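Given as structure tokens, the chain that follows is alone and in the form predicted alone.
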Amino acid sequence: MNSVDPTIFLILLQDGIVNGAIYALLALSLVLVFAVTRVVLIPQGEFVAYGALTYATLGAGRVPGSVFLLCALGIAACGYGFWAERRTLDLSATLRLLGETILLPAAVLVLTLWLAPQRAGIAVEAFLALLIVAPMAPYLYRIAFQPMAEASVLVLLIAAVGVHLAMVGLGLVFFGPEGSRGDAFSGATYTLGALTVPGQALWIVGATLLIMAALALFFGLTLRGKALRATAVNRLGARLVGIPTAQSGRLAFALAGCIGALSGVLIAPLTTVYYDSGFLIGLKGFVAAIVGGLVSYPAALVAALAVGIGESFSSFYASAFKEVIVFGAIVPVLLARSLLAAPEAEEE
């Protein structure tokens, strides 16, 4: 067995915390989406991969194919919106739908065609990558999940798997089989004793803490945030008091898309990302969300850090079994829950 001296221990702990920060963001978005819509968002990892690869493509001075996917999804979402709301659409609702689904992707496309060849800089490229990838999530909700919002969790899960497979295939088409890396936000390194901390790692941890604080303020202080919390607690009750659950679902997906795209942009400088890399990343966030019961944000956060640290130390002690150890950790949690859960009466 490999031995770990204090320096190696600190390095592994640092890597685990950085990875756990990304998994925490994904776990929080998974819990949010499931609580509001009952959708297990399997494609969350694809938003990470798309964000990283779009950012890397912009950094290379090329127009990413994902911007054309954004336009196609916007057109499809517009078509569904007109069909689903054809009896209630007025002028203001029509203009809002056109603005959200047609004008926004068109503006992003024009901006991308203009800025991509100019190599406008890291900040602009990162922001543009977010503009391209984040709106895909609410469009996907309109197209794939809103029509079956009242279906069972199993049906929604099957739909999520289908969306995941489609996005992986489209990722291969748009980005190719080769992996890519993006430019680091900061080339600085900081020395803490024997430990060297890259600036990008601090960006990841700092962004994670900032997003968590922003989400806490959003849920606690804003009307939309309180509406999301009400929808998560009781979807039917929220609808009865006038909260539009379809809009809550789109907002939850929009937040998940922003978090996934930002996570991809943050990790792009640290690791090579491929078109199918999002599946494993998202799956580790899913493990953390499951440990949190898909309902508890603090539990999901703690579980995500545990997954990241466990993965880091597993790669040192038994690298060949790293993934087995990480994903196997979910088994005792599920077993304990099945043994401790109170029996429920079967529905008539």
Second form
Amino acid sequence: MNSVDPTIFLILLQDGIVNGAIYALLALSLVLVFAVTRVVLIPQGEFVAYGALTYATLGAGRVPGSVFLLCALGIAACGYGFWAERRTLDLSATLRLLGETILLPAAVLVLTLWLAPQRAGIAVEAFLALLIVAPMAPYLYRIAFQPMAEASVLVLLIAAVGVHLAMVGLGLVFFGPEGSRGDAFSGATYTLGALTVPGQALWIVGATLLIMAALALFFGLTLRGKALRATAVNRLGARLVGIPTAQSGRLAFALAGCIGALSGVLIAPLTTVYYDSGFLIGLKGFVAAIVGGLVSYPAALVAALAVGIGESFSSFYASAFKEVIVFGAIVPVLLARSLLAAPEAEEE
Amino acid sequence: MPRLPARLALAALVAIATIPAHAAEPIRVGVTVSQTGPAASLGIPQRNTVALLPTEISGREVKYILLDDASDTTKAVANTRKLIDEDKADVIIGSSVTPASLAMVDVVAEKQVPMISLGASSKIIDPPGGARVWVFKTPQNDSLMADAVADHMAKHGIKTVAFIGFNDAYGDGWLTEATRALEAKGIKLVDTERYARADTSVTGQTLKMMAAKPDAVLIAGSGTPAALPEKTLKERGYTGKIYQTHGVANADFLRVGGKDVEGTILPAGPVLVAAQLPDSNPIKPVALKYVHDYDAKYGAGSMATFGAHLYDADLLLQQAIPLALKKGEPGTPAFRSALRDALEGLHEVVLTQGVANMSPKDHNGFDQRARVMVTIQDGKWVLLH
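If the one shown is the form predicted alone, what is the structure of the form predicted in complex with its partner chain?
Expanding to the full complex; the earlier chain stays at the top.
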């Protein structure tokens, strides 16, 4: 039983890569958000859980409670936006603010109330789930993080923990204590030698690759992407050359929200997701991001795959110690990093 | 001088106003259940059940003070102290889970307040004596359920079993009990695997179990997370029998499990299949009343057996409180100690989950009548005869 049967090896590897792909997406968005805003985005996992559960609720033909949270967050963000920018508001800025924070959630609400009962199909429901969950992230940035954008990393981290706890509690109210599964995008399974690959697994790996490619193009070629990179390199410098850093922060959060919600929609058919599943999934993404020092995308990607594969194999050989192995593996990495890295200032 | 009568009158008035209130001192029942956190699927139906309980027992008003312990041991202990010290509870019901209940045992013993736990493990009341003289529990002991599973396996010619359970107190309790029960029947446990409630994949564990080629797999999890190993086993083409525990007995498990959990066999309290019980069974009317009341308030088919444990705790109190009232007034140590004695002396009390015969040695009091074997057919629980 302990000799590695090649079939079992391949199945475990496949399982590990699919899980690793999700961790990679989360690690990516954690690095992105941290680089731009210095926020360690603990609630990233909640976007995954919200995305999955919203998609599953829509699939059951019901209106998810998260859409009302979106509206409430939109109104709060609007109120805060007016207060924060009360001295500089002109007509176009006012219209933009109203459009972003009132019109968008209102449109999503109407769309949801109209489409939810009539089971509009998997593609529409997946897109709707994205529309409901992704905009929450920039609203949360406006409400919780933008007012203290210059605070220390520790203060921002504490705020992130607060947002995480609030979102888990609300998740219980919206989705109930029991988990749900969504409908698969593709019911097909492909046989590859001894391997059976479910179509959904291909979707996950494909979407991960696509998102990475899109992000690389966005950062390399577009002005906004370059502005984000500039903010990440040096906030003050970016500001001095006229890059609005608050806007960069919202954009980073919006991307993270999109990626999180999409990950949720992608995994919902493969596993049962609970209102509090997000934290553990997010934590594994975080482990991967930490290995890259919260700044390196390639290191985070490799680490995410390693976490996924390590998890899969340890669940075969020593299932009782799976989490111990996965989280224990981070200790030597951190040790090596802190020994090898040049001493830096704790805070900028 | 002229002011004195006025004062006297006032004092008389106050005295008159307080006397009836004192005479009708209500019975205070402190409830701490896990309405949030990992055990919320147990705690929420229990919280819902509190609203169905009678507010009067033998002519006395009963007040329920409901707190949430968030599935957290420390919070459960703090709640217990608060319920006893501030709310003057005469009896505590809770908590929903074993670890929290275990931590509450010493507190209720110190304060000398009887407690009825809704946790599953027999460790809460065994071994009897010491601090546990104050502690009772309504859910069936794991050992009773494990014996039922082993019995069924032996009868159906199963020789080898693989076990996969939660990586927590529930899985631990079941592993201990199942190992003992299976050994007694001469069934071999060929592989044991663990997983976490929030795991997104159990492929590794499943492959390892299947490599051991067991006749049957026993899954020890509660609620919807218990569906994951079963779905993975089916995905990987496992064709043997699959057993679950009574922890899965709610409608959400059927919803998430879908067609993959058809044919699953599990032990459960009779309330799960109340309508299918033979009319001769004394449990049937009691269980049906609970199911009817719950569904009428929260929607058809919403009843989960976890709430019935709290309902049963109150049924025990309805029998014990009249006896205790003869010995003392609510709010006094005499009443609490008499209530404990009355609970311990209860005999043949019909509950929704079984028939209880308490004794100093057994603070659960259930026998074989408290469990039935159930299977899943066409997305419904079906009683096996």
